[in-house]
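The chain below stands alone, shown as structure tokens; this is the form predicted on its own.
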Amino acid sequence: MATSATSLAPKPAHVPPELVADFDIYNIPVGEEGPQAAWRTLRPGGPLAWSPRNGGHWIANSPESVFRFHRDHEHFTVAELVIPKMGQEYLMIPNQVDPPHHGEYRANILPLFTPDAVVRMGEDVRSLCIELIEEMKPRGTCEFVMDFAFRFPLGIFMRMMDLPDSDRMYLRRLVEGYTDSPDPERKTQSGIEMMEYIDRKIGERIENPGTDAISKITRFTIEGRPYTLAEMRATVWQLMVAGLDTVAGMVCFLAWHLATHPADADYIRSKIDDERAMQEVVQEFLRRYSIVSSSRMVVKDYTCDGVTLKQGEMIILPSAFFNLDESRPEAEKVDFARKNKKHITFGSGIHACAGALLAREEIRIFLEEWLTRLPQTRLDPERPPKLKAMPLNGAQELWLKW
């Protein structure tokens, strides 16, 4: 039976009374210091913490545990990455399948983002960022979100898949109902209407092969033999989970930081030619304003920190407790001079984000082209933003101003 997002799911009798927490992972309230500082404010104490929300789930605490979860084959599968779960209908391909299967699934897709292919679409990267710059400078305002999130990194996605311009809002609303609705009969429809949509493109590619990613996708072999529909759709399922969503909220959050911190815009601008310094600064953003908390399900009873938690039960590990981790001088501040910004942004493991190189080229040419097209940036006093918090952190609203 699906449980709603507002009705609590009774205690299970091996969860100690001292782990429950009230803690609804599709509602966390974002205070001055962003989303991220947000999940770090309200973390349950102790190692692990159980919420009755959305149907029940545990929730790793400690930096440590979110870290060692993600690597963690034997006891937690990738198998349902969405809480509640939404069950194998909505499978996504390689993220959802553990090894030893994953690594031939994930050597089919990993020539979409090499580095040669992501150099290949630098020039159509930088050519995007500039038009849609150049469209809104002599406005001196714009709303961040629709006038450029959706449409640089969404654009650049859409390109990739060879997809009308005219479907990249339609399909980031079906993926934006999906991964942050804690409806699950939301979640449903929107997986309907997607798996619908990628069920005509992969036809159509099939009868008429291109070369763009989905017409590679439909030739891909696995153990010899064609991919299958369902694997096609699979496959095509986790690049639009991806594409439509990860690098628009990154984005998002570097213009807010941008115009809240003018020395650190400063900076950036001095440093543009310097390849080295450039990499420094993209890797420190990335560390403070991550976007995706995993899920993972447990496949085997497993008694971890003297807690037991059991098969079949969700648990969410959320990154901004790790890339926060109070151990880290000052953590919630981007630093450039920091010395340890290792991060999970992109996860963990055999099962981090194969597109991490593109994400990374294109957050680095935003923030050139952003920075020297344009003065510096100011929010609008009148128009506060609207920052989100959940599993996949982001921005609703955010209105700027030069």
Ligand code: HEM
Contents of the next structure:
Amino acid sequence: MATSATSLAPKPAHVPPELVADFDIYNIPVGEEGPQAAWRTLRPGGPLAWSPRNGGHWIANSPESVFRFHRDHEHFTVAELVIPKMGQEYLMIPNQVDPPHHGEYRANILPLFTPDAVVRMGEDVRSLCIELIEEMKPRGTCEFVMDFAFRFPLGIFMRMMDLPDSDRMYLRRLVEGYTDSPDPERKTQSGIEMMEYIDRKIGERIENPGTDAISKITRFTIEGRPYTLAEMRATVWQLMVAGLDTVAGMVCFLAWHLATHPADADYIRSKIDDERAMQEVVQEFLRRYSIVSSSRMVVKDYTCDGVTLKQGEMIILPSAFFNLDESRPEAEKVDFARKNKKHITFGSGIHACAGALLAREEIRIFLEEWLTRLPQTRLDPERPPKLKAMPLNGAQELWLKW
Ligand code: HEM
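Return the form predicted in complex with the named molecule of this protein as a structure block, the form predicted on its own having already been given.
Whole complex next, starting from this chain.
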């Protein structure tokens, strides 16, 4: 069925009319408090809602169900992970593999992100971060998304994969075409181009192996046999989707927050050498500024809170509904002393982010270098920020001055 965000899917007979909410996950208006708060503001009432947009799908509404459905492999599968459904052509391994096979696929990629591996990458992370900040410092202004966010974590990712920096923006555009567009045709076009690129790189690494992540993936085995080309492609694609947009979005939210909350910036500067305090700072930022809202497909009819979800239907699990749950005092406020900083920004359960350690390291190094090398930043009043609220929250434009 051709789907578009603007057309409304007919309500299936089993969906109670009172649960229908006109909620377009690719077009959520962002207010003063940013994308995560925008998601939360639109949260429909009741434990579940059904949106007729983007082919029609469920929305898990309560913080409890958002959390629980991430871990419920009996009723939900990761085989379909985006709305609208894209089939298995652009499969990601291990994110789109259910148990019991998931564990062995995941075990293969984890060595890429061990604490030792992250410490080794940390040197590169810091030197690139310093280089970019020092380059922009004399200008007194920057457009943070292009000048920093798309160069810093993405630059590290390109090094990890041993891909030329000149391909960075091309690859990012392809990932964005896949993740940020509700249009299946645009997704497919971006997917096809990406697969051609990945296949070329896999071929090069098989011919001429190195020590980079792609070379390692070409040597992975499963159940005692080498990966097929399709499995190698799905693993590289996974890292592209996971690594090219997420940390970039996160540092945009941090730069935006620091420019608009100078007292928080001062507090962090005063704690830069206090490892424990910095962990709390990173944890609270992760809670407040989630990036990903994952989806699942119903694997068999499931009656939950008196509502039946039918096999094959999609459901989105909005991370902001959990992280900014109203039962937390002033959930939208960044409060480094907050007791309950529990979050699902890195997901929850067996699919929890494999790159979380690297992401935390990049965030911490960014805070240290950004806050000690530059004076207090502020937003450019002439050019307001453009932030986006969708399944992958992020920023399109963020002009800063100092
Ligand atoms: C702030 C940055 C990041 C955020 C917010 C983030 C978030 C997430 C989330 C929410 C999931 C779970 C998705 C689901 O349950 O369907 C996930 C999975 C994953 N992430 Fe990240 N991620 C980040 C950075 C990274 C980086 C830098 C990498 C590696 C380059 C990475 C690699 C992965 C992988 C491989 C998985 C799949 C794990 C599995 O299925 O077992 N992530 N990430």
